[in-house]
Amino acid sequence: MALVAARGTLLRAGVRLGTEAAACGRNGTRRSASHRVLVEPDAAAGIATIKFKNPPVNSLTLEFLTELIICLEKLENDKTFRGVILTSNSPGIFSAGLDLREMCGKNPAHYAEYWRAVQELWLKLYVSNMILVAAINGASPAGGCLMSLSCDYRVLADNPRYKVGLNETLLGIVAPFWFRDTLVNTIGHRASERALQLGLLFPPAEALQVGMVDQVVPEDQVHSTALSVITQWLAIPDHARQLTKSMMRKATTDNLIKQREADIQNFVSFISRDSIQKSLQMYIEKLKQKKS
């Protein structure tokens, strides 16, 4: 018995559907037409691999969020699939997280729509009935880290450049309470307090030591290890595993559900401040200069 209320419907969540509704194709098993999210199904094994393909850094744009949410919902509703591997189609970057362009120079209505989509993705991941394994084959800061933390198991490639963590404070942004709760549930309160205040990004060995990931393996073994892990989890009867997952995560998800609208308004108010907008604009300009 899952947290049905937490997942809700996309229409109620207010996420734009539009033409993206066909992104995953029938039963969520076709590659997406827009190529932001690729779904590779293995119906015989009951597993699907979702690959992020939103260049250059798989940032969480509104379009990417919408497409990924729909893909997850379609797979969730298709009882063929019991497990999903989340990974990147571009080794070197799992996901750079929230797209700063969605939070800069837009109107309050856009900020609200964007944040609702971020919330919805987290809920889809965190209370999924499916077994979710993150095959982290690249750097995974901020929102990318949140996606992996929302999975049931995390495998990270052993490359010193592939750091993971919630580094929002480095950008002058405060991670919301449900980001915090997800991290605390994973690595504990003291380690989370230090990591969040300093905006720490952990290289593989440190990420493993603190509990940010469950395994660190050679880069060419990330996907095969994820497959091996998910096969072990599939041996557990679904109803027992799902009930246990629901029991462990219910308080955390209920906390957001109860405060969802207030959280959106807090985000809109915060991100609309002149000082925050200036800070984001400066950071975006720095990124542009690095590319040129």
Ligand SMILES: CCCC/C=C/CC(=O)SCCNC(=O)CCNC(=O)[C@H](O)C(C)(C)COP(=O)(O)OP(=O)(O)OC[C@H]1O[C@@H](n2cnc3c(N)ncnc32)[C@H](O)[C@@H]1OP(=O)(O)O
Second form
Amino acid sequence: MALVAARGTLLRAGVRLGTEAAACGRNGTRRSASHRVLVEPDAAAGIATIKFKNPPVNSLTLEFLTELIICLEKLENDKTFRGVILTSNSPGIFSAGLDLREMCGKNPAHYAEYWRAVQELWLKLYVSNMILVAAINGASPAGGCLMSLSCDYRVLADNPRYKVGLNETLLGIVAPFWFRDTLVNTIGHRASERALQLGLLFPPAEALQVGMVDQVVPEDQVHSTALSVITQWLAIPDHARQLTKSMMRKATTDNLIKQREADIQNFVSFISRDSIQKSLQMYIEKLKQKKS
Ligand SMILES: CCCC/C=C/CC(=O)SCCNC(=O)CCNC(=O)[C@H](O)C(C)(C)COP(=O)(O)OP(=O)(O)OC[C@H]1O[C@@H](n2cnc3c(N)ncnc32)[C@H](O)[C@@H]1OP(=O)(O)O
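Right, the form predicted alone is done; let's see the coordinates for the form predicted together with the ligand.
Every component of the complex follows; first up is the chain already shown.
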């Protein structure tokens, strides 16, 4: 049902599914999605690289989320691909997370549709049968960090500007329970509590130390390192690895699935509060002023 809603959004956004399908095709040549998701398939290796291309900062707009969801679903269904690298087409920014403008000044129906898409992307990533490796080649706050935490392995470029973390409290908002659970499953309870309360954004060395990423490498080696990690993981029999992944992650996703509608209602009522709208507007203003 969620995918039907997502397809509806995509069609309303004017995205042609035929073009999207071509972008996720199994041909070994580089193909370009018409919009925000580039897919570089390597059918011989069974690996596809997804590059985020939603300038200026790869924020998760509804259209971008929808394209990502459909692209992941196509790759998942195409048994050619057993491994996927997630990275940015604009080195410097992996993803700025949820698009603040999607959560500001809109109506409840929009917030509900948006949040359902955010949930859907997380579900697609977190229990994907494919091996997902995040090649983090830029800053990755909040929802950007969540995407990488949902992968099986994270490689971060060694650049002090490329901070990762769930910084929601700094915006005056609260990371939902499934963001928290994803973080706890990665770095443990105590480190998560500190990181979440303080909205910490970790530079590479600290991110590695706390376990937020698995490897920090020079910027020009992020993609090759991600490839070699996937190659190692591909050597494990798929069925055994997939069942193990599911065993480790299913309780976390089931928790959201069983309260999905309530989670949407919570989000809508939280984000619609005047005080939260003001906080978000002030944060957007602060981002603008940073430039001047
Ligand atoms: C129950 C509620 C739970 C909701 C959960 C939310 C999770 C989230 O993901 S909330 C989003 C949190 N994201 C951030 O805090 C990131 C904010 N952005 C930045 O820190 C920086 O932009 C950057 C480090 C990502 C990049 O810095 P850089 O100097 O290269 O670019 P900027 O000049 O700051 O930005 C360019 C342009 O992009 C706009 N922008 C930045 N982030 C977002 C965003 N998340 N959504 C929408 N738009 C964003 C920024 O305002 C600039 O726009 P203008 O050119 O129009 O000024």
